[in-house]
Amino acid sequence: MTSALASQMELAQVVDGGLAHVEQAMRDATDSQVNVLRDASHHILNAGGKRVRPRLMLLTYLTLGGTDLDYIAKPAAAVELMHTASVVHDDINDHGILRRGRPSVNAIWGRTFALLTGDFLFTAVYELMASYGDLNVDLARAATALVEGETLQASAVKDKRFTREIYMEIIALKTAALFRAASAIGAKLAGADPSQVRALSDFGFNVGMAFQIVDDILDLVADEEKLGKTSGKDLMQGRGVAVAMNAGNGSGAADPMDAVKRKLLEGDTLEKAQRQAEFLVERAAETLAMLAPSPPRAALEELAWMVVKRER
C-alpha cells in the first residue's frame, strides 16, 4: 500500500467520523418533546440523501488544515437541516409524494404538519448556530438567498416568463448560494485567510450550480425509483433547465409529458445543460489550485465531478 493509498484511505475514515458527528447533531437538534415534529424530522432525516453540503463544508474545513470534527459538526448540520427543511417545504408546493426513497412528510403528515416540520427544522438551525458568531451571518445570508430564489421561480412560472437567465439567477440565488455558505463556513472554521475564503466560496458557489442543472436533467430523465424523488414535476410546472433552454422555442408545460419529453430529447437541450454544468465544475476545480495538493483537496475535486456524474 502506498502513502498516497493509505492518506487518501485515512481521509475517508475521517470524514465518515465527521459525517457521524453531523447525523447525531441533527438528531439532537430534532429531538422535540412534540411528537409529530420529533417523528417527521426523523423519517426525512433516516432516509439519507447525498448530504452534499455537510460534506463540502468537512472537506473544505479539511483542506485547510481543520482537524477538530466536534467544532464543524453543529455548522454542517445546520447547513443541511436548511437544505432538508427546505425540501419539507418543496413537497407542499409541489405535491411531490416522494423524497429520498420514501414517502413525503406532506405524504404522510399532511399539508400543515408538514409545513410545520419545515419551520421546525429552520429554527434548528438556529439552536445549531447560536455559539457561531458572525458565522450566522454566512448562513443567513443563504437562507434569505434561498427564499428569494423559491419566490423568483414561482413568479417567473405564474407570470410565464421563464427564461435562461432567470432559471440562471433562481438556481444562484436557491441553490449556490447555500453551497458557497458551507465552504466559506468550513473555511473560515479552519482559519483560512482572506484569499482562500475567496476562492473556496467560489468554488462552492460554481459546484452548486452545477449541482443543481443536474438535478433538473435528472428530473426530466431519470425514473423516480433510481431518483428517490417524484420526477417531471418541474417540467410540468414550467420551470427547470428543460424549459428555461427552451424558452422561445414552442416548448410549454402545457403539453403532456410525455410528449414534451419526446420533443426535447429530439434536440440538444440536456447536452448543452449538461455541457454547461460540466464547465462550472472545471471552473471550479480551478479555483483549487490556490491550495497545495493534498488528500482533501483531491477529495474535494473528486466531490465536484461526482455532482455532475450522478446518476440520482
Given for the second form:
2 protein chains.
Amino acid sequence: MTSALASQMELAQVVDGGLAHVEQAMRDATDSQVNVLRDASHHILNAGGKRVRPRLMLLTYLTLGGTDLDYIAKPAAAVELMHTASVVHDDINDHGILRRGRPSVNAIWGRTFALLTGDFLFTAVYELMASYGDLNVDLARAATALVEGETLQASAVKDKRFTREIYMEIIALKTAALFRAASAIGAKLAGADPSQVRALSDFGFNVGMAFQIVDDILDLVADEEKLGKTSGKDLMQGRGVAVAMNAGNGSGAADPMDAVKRKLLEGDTLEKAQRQAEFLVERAAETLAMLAPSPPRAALEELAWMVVKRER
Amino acid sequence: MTSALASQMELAQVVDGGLAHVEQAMRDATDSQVNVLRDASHHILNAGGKRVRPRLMLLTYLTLGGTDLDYIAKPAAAVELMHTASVVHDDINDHGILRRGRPSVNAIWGRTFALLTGDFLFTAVYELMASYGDLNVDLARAATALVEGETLQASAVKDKRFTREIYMEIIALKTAALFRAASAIGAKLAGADPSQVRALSDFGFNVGMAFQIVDDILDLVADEEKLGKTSGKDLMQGRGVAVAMNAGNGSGAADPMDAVKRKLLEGDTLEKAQRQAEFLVERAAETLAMLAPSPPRAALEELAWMVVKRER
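Take the protein just shown as the form predicted on its own and give its structure as the form predicted together with a further copy of the same chain.
Whole complex next, starting from this chain.
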C-alpha cells in the first residue's frame, strides 16, 4: 500500500468518526421532553440522508488544519438540522409523503405536528450554536437566505415568473447560502486567515449551486424508490431547473406543464443543466488550488465531484 | 408637581423612546428583499400589539441601571419577533383568521406563505441576536421551550389529557419561559450580579404565567372586537385555563365541551383562575423588594399588575 493511499484510508476513518459525533450531537439536540418532537425528529434523522453539509464543514475544517472533531460536531450538526427543518416544512407545503425512503413527518404525524417539529429543529439549531459567538452571524444569514429562497420559489410559481435568473437566485438563497456557511464556519473554526475563509466560502457556494441543479435533475429523472422522496414535484408545481431552462431569459411565463414535459423529454435541457453543474464544480475545484495538496483537500474535491455524479 | 411624579413622567418618555427604537429594529430586521416576507411581516408588526415582552426587558434593564437604549433595542426586538413568529404559526394550526384586529397572515397570504413568514421571523430573531454572544443561550432555550409548550398543548388536546398540571407545564413552556428570558437578558445587559439576574428571571417567569392565565380567561369572556383576535378557540379545541381547571388533578380527561361550557358559566372557575394570576403577580412583586425603590422599579411592578388587570 502506498503512503498516499494509507493516509487517505486514515482520513476516511477520521471523517467517519467525526460524522458519528455529528449524528450523536443531532440526536442529543433533539432529545425533547415532549414525545412527539423527539419521535418525529428522530424519525427523520434515523432515515439517514447524504449528510453532505456536515461532511463539507468537516472536510473544510480538516483541510485548513483543524483537529478537534468534538468541537466541530455541534456546528456541523446545526447545519444539517437547519436543512432538516426546512425539509420538514417543505413537505407540508409540497404535500411530500415520502422523504429519505420513509413516510414524511407530515404523512405520519399530520400538519400541526410537522409544523411544530420543523420549528423545533430550527430552535435546536439555535441552541446548538448559542455558545459559538460570531459564527452565528454566518449561520443566521444562511438561515434567512434559506427561508427567502423557499419563499421566492413559491412566489415565482404563483406568479408564473419562473425564469432562469429567478431560478439561479432561488437556488443561491435556498441551498448555496447554507453550503457557503458550512464551509465558512469550518474554515473559521480551523483558524483560517480571511483570504482562505473567502476562498472556501466560494467553494461551498459553488458546490451548493451544483448540488441543487443536480437535485432538480434527479427530481425529474430518478424514480421515487431510488430517490427516497416524492419525485416529480417540481414539474407538477411549475418550478425547478427544467422549467427555468425552458422559460427563456426574463420571458416572464413558463409553458403549460404538458408542453414543458414534452420539451424536456425531447430536448437537451437536462444535459445543459448537468453541464452547468459540472462547470460550477470545476470553478469550485479551482479555488482549492490556493491550498497545499493534502488528503483532506483531495477528499473535499472528491466531495464536490460526488455532488454532480450522484444518482440520488 | 412632586419630584416623584416628574421623574415618573420622565421615565415614561424614556420608555416610549426605547420602544420606538424597538419598533424600528423589528422593521429593519424584517425588511426582506422578498416582497411577501416583508409585506406579511410588516402587516402583523403594524397591527401593534401590547409589546409586553420588550417593555419587560426595557424596564428590567432600566431598573438595574442600564442606560443604553440603543443597545437593548435589538434583543428587545428579538424577543417580540420570537413571540410574533409563534403567533403566525399558531394561526395556521388554529385556523385563526383575526389577529391584533386585522386579518391574520394566514387569512391574507394563505398557509404556505404564513408558514414561511413564521420561519422568516424566527430567522430574523437569530440574525438580530447573532452578535450578542452568550445571551443567545437564554433566548435559544426560551425558543425551544415555546415550541415544546405549543406541542405539549396540541398533544394534550389530541389525547384528551388536559389536566391542571399539564396546563401549568404548557404555559410555563409556551409563555413564561420567554418572559423569563426577556427579564434575564435585560438584567444581564445592565450588568446585574447573578443574584439579581435570578430574582428578575423569577419575576419575569411569574408575570409570564399570570399573563397567560389572564389571556386564556380573556379568550373566554372578551368579545372578538375588543380582543382583536379570533376568540373562544381554547374551548372549541378542548384546552386553555377553563378546561384545565375543570378537569381535576390528573383525572386524565376533560369533560365534553358542552358540559364544560355550562360549568364555566355557572361556576367560579374563572374567578379562581383570576385569583391564581393575581397570586403569581404578588409573588413577582415580592421579588422586586430586594432592589432599591426607583421609578423604573415602580413601573416594572405596575407592568406586572397591568398584566392581570387588562381587558384585552
